[in-house]
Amino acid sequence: MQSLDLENKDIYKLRLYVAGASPNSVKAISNIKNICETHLKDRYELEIIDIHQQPSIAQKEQIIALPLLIKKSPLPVRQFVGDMSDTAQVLRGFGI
């Protein structure tokens, strides 16, 4: 029955934009992975994009602040700027 429960739950599609190995980027990656593993286990897809390696993406997406997390689904789309250290705020934004 547990697999049926998982099928009925939304998959969170997340994209985290970071700037290389800066302290804030490293902290944001660690914090969001911890939040996802703790609160969204097996229900999330996390894509991490380093704009130093892919600068055209930052221009295309008009990113002006980093780290930036975008929750693409479930709707509504939400954006979070910073190191994701305020777990309660991130969870509220996720609707959890």
Given for the second form:
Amino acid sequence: MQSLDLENKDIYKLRLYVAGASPNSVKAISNIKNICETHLKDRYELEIIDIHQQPSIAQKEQIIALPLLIKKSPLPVRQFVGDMSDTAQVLRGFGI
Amino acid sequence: MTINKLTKTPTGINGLDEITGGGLPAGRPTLVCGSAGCGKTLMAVEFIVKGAIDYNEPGVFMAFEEKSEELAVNVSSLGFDLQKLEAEKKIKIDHVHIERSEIEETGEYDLDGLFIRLAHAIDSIGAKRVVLDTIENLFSGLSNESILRAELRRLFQWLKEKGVTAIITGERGEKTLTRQGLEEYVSDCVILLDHRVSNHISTRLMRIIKYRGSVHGTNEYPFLIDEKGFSVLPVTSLKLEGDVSSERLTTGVPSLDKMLGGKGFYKGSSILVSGTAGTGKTSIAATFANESCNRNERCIYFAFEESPKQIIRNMHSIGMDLDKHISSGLLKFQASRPTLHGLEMHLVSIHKLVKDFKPAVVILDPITNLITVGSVSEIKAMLIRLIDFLQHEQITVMFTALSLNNITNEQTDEGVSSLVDTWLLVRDIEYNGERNRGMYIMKSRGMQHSNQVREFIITDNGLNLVDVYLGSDGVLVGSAREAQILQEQAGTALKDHSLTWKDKEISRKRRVLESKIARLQTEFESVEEELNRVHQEEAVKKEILERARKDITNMRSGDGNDK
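Given the form predicted on its own above, produce the structure of the same protein in the form predicted together with its partner chain.
Starting with the chain above, the whole complex follows.
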């Protein structure tokens, strides 16, 4: 529990790249919001970016598969692709 | 949409457009597959670069393997300046980097990122051409194969809708053309590149496996990657319909011209010079090369045995200066060991050089050495194609070939004798303890030619042919011929001598007879004079007597009056 407390202090900076309103994107947005609300209440920043709006980001960020979630902090940086329906996998990646 | 014929996008790659009958299917994806290091990426880069430079079609190169900087460095050796083209917005290179360890998969996903990225790249420069090199790398980055497959299918469909001509490269698999079976999705045109090593010699080969809606060459075509890029040799045009010329080219040896109907070889014909070792084949070839340069025509000399310097030095010894032709740019030596690369590669490089240099005469010296890199039938096939190509270009070609045995000269090892138009045979004639060279024309299509064996002499001033002597012991050559000439000269001198002697004798006799005649004449004159004198004396005597008688009569009649 001690370690969990330590981590709890960290703010999770998350960035989710989606492609417009594709089914996977919509699912991913709702899933990640769910996960965050349930497990990271009040200690996360979620930024959602629509690649369709800013296609040049795709090249810069080496984006291929979507939806893509990047956990910028706490370190290490991790990437997740998919509609975030595998909650256990996401949490494992978050280190929770 | 339309019932028009399939439109094609020219690749600009040497030879490929000929094989495909105009290029790759326009607006459709083409799969280029092959094992590692067979030139897939290079072909794709050339497709993009040529498109941007020569056809004004911008292109997007999406690299899944190499970083764009690496790629730029790798192809700069071919003279492609990718960075400059990219700055001019003629091409766009996008390096796609995927690292499996960095990515966790959490459910359903798609490749929309790739689509958007590609669409953005295409739209930003108005690309007409797209290369995806090697898209299969996605499979190493992402694990959900069923998603990937579905997405790839969608991608190719999407590319078609975009109307871009695309090349997708794929690594060759164990049993399939590509590891991931991409050929299932890209079904319009599939090109297979191969890199084969046999007998330690590598040959690159290309084959079009399928080309929907178009005729195409089905053979394996050799191709070459050199400092100027990719070139494929379309070598199946065996239709025998090349133009012919009745123009004649002198051989450089006047006496040989005389044997060939007085004019020499036909322009655009193929000539084989075969003979045993040291019979002067190279000298004949070099003389022919020299002669064509003297006529101000270009000539390429492919030397497979000697280095150019060696040939130049050796030809100096027979009074030929090839240096000046090299410096004037008329003569080009291309010396390489046959083992440098495979037979097909030789053909491709010859093809390429001929296209670049545009010579009137090509010499291959000797073709026999090619046997080290291919079987007899392969060499024959290669030479057929070479002759075919050169004839089509109206280039005269001379091959030299070494016959390995002295007994039968009826067939060269390469079996090309039936292909060539003119076949000169140089052979040793061993007689009287010396070896001499004899030359004859085995065949020469379409012209009067001598059926005689001539002695072939290499002198300080070049080559010459002299008549051989047919003596009682057979053909006389070399010193025996010289002896025969001397003997004949001696005979003539003797004959001349005796002739003058006889003449003198006759004139002397005549003089004797003439003096005799003169003496008789004078004798006759004196006799005649004598006779005349007697005659006159008698006439005078008669007159005196007559007068005396008259006087006496007169006297008597005076006395006789009394009677």
